[in-house]
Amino acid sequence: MKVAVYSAHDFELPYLEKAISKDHSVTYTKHELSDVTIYFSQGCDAVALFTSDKADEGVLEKLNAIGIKNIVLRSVGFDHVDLIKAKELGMRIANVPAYSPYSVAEHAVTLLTAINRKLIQSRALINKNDFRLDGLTGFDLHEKTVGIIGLGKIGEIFAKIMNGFGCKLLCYDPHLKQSDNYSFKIENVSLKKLCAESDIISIHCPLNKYTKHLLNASVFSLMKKGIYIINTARGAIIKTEDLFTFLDNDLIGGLGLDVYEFEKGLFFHDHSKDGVKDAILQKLRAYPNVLITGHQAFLTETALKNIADTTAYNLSCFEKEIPCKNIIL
C-alpha cells in the first residue's frame, strides 16, 4: 500500500520506519495536511495523520477525488477529522485507542507536582545561586480531593496513581456504568459536585460537541479557592479566555496545560526565530503558577512503538480487507 504520513516528525520517524516501511511503500513530510498539502498524497492508497492534520469537509473531499479512501491515525482522538462527511464518503478510518495512557496520566501527575512543589521557580532562583526557600510552599497530596473529569483508561490510571498518594477521589462521568468495578474507591458525582469539593481537578475525556469549553467562567465560580487544575485531554475542554479573571484573583491556584484550545501551527513547530504572535498564549504563560507542555504527554518510548505498530497494522487490515480491531469507520 502507498501511505503518505503528514506531520512526520523526528521523534517518531525511527519508530514509523521500523513499523510501516517494511511493508508499505511510505513517503513521509513535515508538513501537515491541510488544503494546500494534498498533493503529497498523490498517487497513495491511505494517509497517516497526526493530531495537527486538519481533515475537515473540504480536505476530505480533495483526498477522496485523488481515490484516497483509507485513513489511519497516529491518536486516539479524532476531533480533527470530519467523520460525517468521511462516512458520506465511503471513507476507512482507525485510529490508535491505547498506544500508553500510562504516559499522559503520569505526565498530568508530572505538571501536578511540578507545580505545586514549586519545581520551575526552584530551578530559576538555583541557577542564580539563590538557595532560599521563600515562596516555594506547596502542600501535600495526601488526602487531598482529586477531582477527574472523564474516567476512561487514561482517567482511571491517573485515579490509580493518585489513590496511591492517599487522595480522595471524585469523578464526573457520565458514560460510566454501574457495574464497573476498580481497584480504589472513587464517587462519580455531578460536575457541580465534583468542582464545589476538589482541591485538584484533572481532565481525561475527549473533545467533542458536548465538552468543547465545559470548563468555563461559570464552572470555575464553583470551584474552591486555589483549585488545581491539569489538562492532558484537548485545549479546547477549557474556555481558555475564561482562565485569565480566576488566575488574576488567585482563585486558580495552579494551572498545568500539555494541550491549548489555540495550539494548530504553534505545537509541534520551532517558533524560535520568528515568535509567538498569540497574545493569549503570551498572556497564559507569563503566570508564575501556570505550567505549559506543548503536547507531550504521550511522548514515551513505549507510547511512540506502539503508535507505529498499531498504524502499521491498521495499514495491513486495510489492505488485506480482513477485519481492524481499531476501526472508527
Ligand code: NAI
Given for the second form:
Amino acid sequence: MKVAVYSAHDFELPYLEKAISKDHSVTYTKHELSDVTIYFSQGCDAVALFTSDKADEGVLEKLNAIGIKNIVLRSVGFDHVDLIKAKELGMRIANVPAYSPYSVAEHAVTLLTAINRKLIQSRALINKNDFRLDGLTGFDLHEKTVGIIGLGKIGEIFAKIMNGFGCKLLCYDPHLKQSDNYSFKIENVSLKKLCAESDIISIHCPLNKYTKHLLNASVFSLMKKGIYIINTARGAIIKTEDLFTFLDNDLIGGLGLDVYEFEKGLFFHDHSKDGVKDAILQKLRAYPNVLITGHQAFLTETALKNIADTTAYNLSCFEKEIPCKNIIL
Ligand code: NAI
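Switch from the form predicted alone to the form predicted in complex with the ligand and give that structure.
First the chain shown before, then all remaining chains and molecules of the complex.
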C-alpha cells in the first residue's frame, strides 16, 4: 500500500520504519493532517494518523475525494475522528487497541507520586544547594482510598498497582458487568460516592459525548478537601476552567495532567521560540501542586514497538482484504 504517515515524530520513526516500510511504500511528514496538508496523501491508499491529527468532517470529505478509504490510527483513542462521517463515506478505520496499557497506568502513578512527594520542588532545592525539607511533606498512599473513573485496560492496571500500595479501591464505570473478575478488591460505585470517599481520583475512561466535562465545578464540589486528581485519559473530560477556584482554595491538593483540554496545536510541538499564548495553561502550570506532562503517558519503548507493529498489521489486513481484529469501522 501507499501510505502517508502524518505527525511522524522523531521518537517513533525508527519503530515505524522497521515495521511498516518493509511491506509498504511509506512517506512521512511531521505535519498534522488538516485541510492544508491533505495534498501530502495524494496518490496514497491509506493514511496513518496520530492523536493530534484531527480527521473531522471536512478533512474526511477531502480524503475521500482523493480516493483514500483506509485510515489507520496510531492510538487507542479515536475521539479525533468523525466516525459518523467516515462511516457515511464507506471508510475503513483500525486503531491500536492496546499497545501497552502499562505505559499509561505507570505514568499516572508517576504523576501521583511525583506531586505527592514534591519531587519537582525537591530537585529545584537540591540544585540550589538547599537541602532543607520544609514544604516537602507528602502522605502515605497506604490505606488511602483511590477512585478510578473507567476500569478498562488502563484503569485495571492502575488499580492493580494502587492495590500493591495498600490502597482501598473504588471505581465508577457504568459498563462493568457483575461477572467481571479482578485480582484485587474493588467496588463499582456512583460518581457521587466515588467523589465523596476518594482521596485520589484517576481518570481512565474515553472522551465521548457522555464524558466531556464529566468533572466540572459541581462534581469537584462533591470531592474531599485536598483531593488529588490525575488525568491521563483526555483533557476535555475535565472542564479546565472550573479547576481554578478549587485550586485557589486548596480544595484540590494535587493535580497531575498528561492531557489538556486545549492541547491541540500545543502539545507535541516546540514552542520555545514563539512562546505559549494560552492563558489557561500559563495559569495552570504556575501552581506548585500541578504537574503537567505533554501527552507522554504512552511513550515507552514497548508501546512504540507495539504501535508500529500493529499499524503494519492493520495496513496489511486492509491491503489483503482480510479480517482485521482492530477494526473500529
Ligand atoms: P478501555 O476501552 O479498555 O477502557 C475504558 C473504560 O472506560 C471501559 O471500562 C469503559 O466501560 C469505561 N467507560 C466508558 N464510558 C464511561 C463513563 N461515562 N464513565 C466511566 N467509565 C466509562 O480503554 P483504555 O485502553 O483503558 O484507555 C482509556 C483511555 O485512555 C483512552 O480512551 C484514551 O483516551 C486514553 N489514553 C491516553 C493515552 C496517553 O498517552 N495519555 C494513551 C492511551 C490511551
